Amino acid sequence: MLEVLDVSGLATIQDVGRTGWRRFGVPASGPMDSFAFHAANRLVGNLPNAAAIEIGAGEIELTALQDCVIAAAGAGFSLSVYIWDFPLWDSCFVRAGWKIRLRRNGFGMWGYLAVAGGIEVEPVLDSRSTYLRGNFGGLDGRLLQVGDVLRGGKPSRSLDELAARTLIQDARPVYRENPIVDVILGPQKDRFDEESIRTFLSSSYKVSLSSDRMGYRLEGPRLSPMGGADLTSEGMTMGAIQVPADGQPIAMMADCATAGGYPKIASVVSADLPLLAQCTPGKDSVRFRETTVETAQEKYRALMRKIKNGVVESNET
């Protein structure tokens, strides 16, 4: 168990998201940063749905009630246990009693903080993620605060097993300021002529303050939608760029709308939604590169391999 004394930002109870209700207008929420989610939990030896803490923009202080692993992963942040510091994607012993903390340090947006055993809370619509529009999932739909209890499952083996195993430097995700992220033209390319597509991939774009879990705002050249900005409602997802009237992309995100009426130019590759939501808003830049689907779903399944095959014992290394 895990006692909340101090936090700031945007904290949240969030797993993998919620699956099987988007139909019904349910946003399907979980981690900005998915790599790093995952990371984590595999680093303490849970399985891939298994709740965690997700930070951004702000910082935890922690202490535990009883003996726990725990794993911090993602870009920003610093963890520090007691009286020592750690490096995140790697995993640790804490004795009940000491405090754990998860500080802003540097470029970065998202930081998670997993524990052996997941966070035990009561799901809702078959999921643990926190959808903070809606009010609902995690702990009653809200930011963690002061005094909250957060209540451990049973680890999948002993702590001693767990401890001190970490993500080999080859496989983490290269974070940096201003990147370039591949994207997918469509589904609605037809909709912007050659000129608006070419800047489009060849312009920076600026993350803009107004930006949340729901949408990247982005600041740039203006795009202009041949016959307008608006089309009937249709599927949408994390990743999906629409172009409203403005002619300012917004990068859908973890809690975005199930549907939207504004024309899609691009969606952004499953393998880069990391490399974007890292990105702090007012400050950093984004360029988009194009891609085609089969390279996009190389990229996925080479990232996924290197969580599943990058984690290993200290000594290890």
Given for the second form:
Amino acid sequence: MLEVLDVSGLATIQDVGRTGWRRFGVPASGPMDSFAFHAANRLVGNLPNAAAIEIGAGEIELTALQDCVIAAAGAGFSLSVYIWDFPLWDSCFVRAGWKIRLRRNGFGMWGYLAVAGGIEVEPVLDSRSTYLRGNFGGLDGRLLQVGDVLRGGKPSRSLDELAARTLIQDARPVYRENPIVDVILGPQKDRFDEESIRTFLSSSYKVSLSSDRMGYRLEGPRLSPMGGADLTSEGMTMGAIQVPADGQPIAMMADCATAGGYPKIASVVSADLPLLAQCTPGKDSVRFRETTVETAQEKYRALMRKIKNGVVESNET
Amino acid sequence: MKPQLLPLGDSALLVKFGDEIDLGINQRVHALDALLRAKQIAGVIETVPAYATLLVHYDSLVLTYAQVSDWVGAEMDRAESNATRKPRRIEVPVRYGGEDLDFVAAHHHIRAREVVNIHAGREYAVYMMGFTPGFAYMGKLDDAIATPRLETPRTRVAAGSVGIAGAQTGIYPIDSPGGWRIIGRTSLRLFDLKSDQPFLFAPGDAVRFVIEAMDA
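Write the structure block of the form predicted in complex with the partner chain for the protein whose form predicted alone appears above.
Okay, now the whole complex, with that chain kicking things off.
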């Protein structure tokens, strides 16, 4: 069990996401940076769908109410436990009464704190992910608050076995400022002329300050859909880049609507979504590079394999 | 038109039957949706029907794009010959008389009572769901009452409000912003997380509005 002592920013409970209900208009939600989320869960021996704390652009301080093993991952944070600083991408033992702090530090937006056994909250529509706009999931569908007590589930192994593990360097994502991310063009590529496609693939787009868990608004050279920006609404998913009438693209993120009515020029590939997610709104810019579905899927499989196989005892490194 | 298969990123496949809002096209979408749901294969996460497209979400750690499109392509040929599905029928009692009923009547130079009779006078198809959890896009309205959206959406429309937008009609499941013309209210709950069946509607349903009362 963990108690929240102090919190700021967008702190929510997230699991792998809410699937099976998108046909009814319920967004998938889930982590903004799925790598960091998976890595943190893996480090503490959890199944991939265990719930963890996600914190965006803020800080959190918790007290362990009983002995536990935790791991933090992501970008833009540093971790301290009791009186020591701990690196991200490591699991560590926390004694009852010790404080855990995630503080803002360096480049990045989203951090994850996983606890062995996962965070136990009642699933809503088969998921523990918080959907803030719908006011459901996670802890009463809301942001974490001071005084919240988060119950942990049963760890998969003894705490001794789960503590002091690390994700090898080679398996960690390489986050960077102003990243280049791969995209698959379409499905409404035909709505843009060659000039617009060239502009999209050769320009730098700044992540706007009006960005959130639903979408990242991008600012840069205008893209003009031919025949206007109206599209008969169709299904959407995280990573899709819609272009509304003002010509400024919007990248759909974890809480994005299930369907949308603007042409989609391209989609960011799964392997690079975490790089986009970690961009700081108002500061970082992003560039897009064309790739194929086949290449994107191979890249994603390779990356997930590394996370799966990359967790070792700390003293082995 | 033979449906097109297109990738939406590396974890979804879009089956495109057309570009417009058309009941015939939408029925083909729902026929394929029903077939794919009945034959779920490992790695397919869910399907999301829309007006003229079906989006197939899949796990790219389990299936490649080529595998998903081969599967959908093969099933599609079967769905085309099997498009006569019996939709579920749902009746929605409505107290007519929302804030825009008079506007809709004036817009068409008819009386409010006629707007109500026309709205309640035919069965609508749930083309798709979206916007907010449980929001069903239904159509097609009689041209005699089809009305453009508000120029400036309201910041809050109450749950249960029945609205019109162009040739579509729908009901707000939860309090939310909205730009549809409100012509009545239902007391039915469209979205209830405590229920075994959290959603009143599903894509492909047939819906009829029943006049419960008419506020002057």
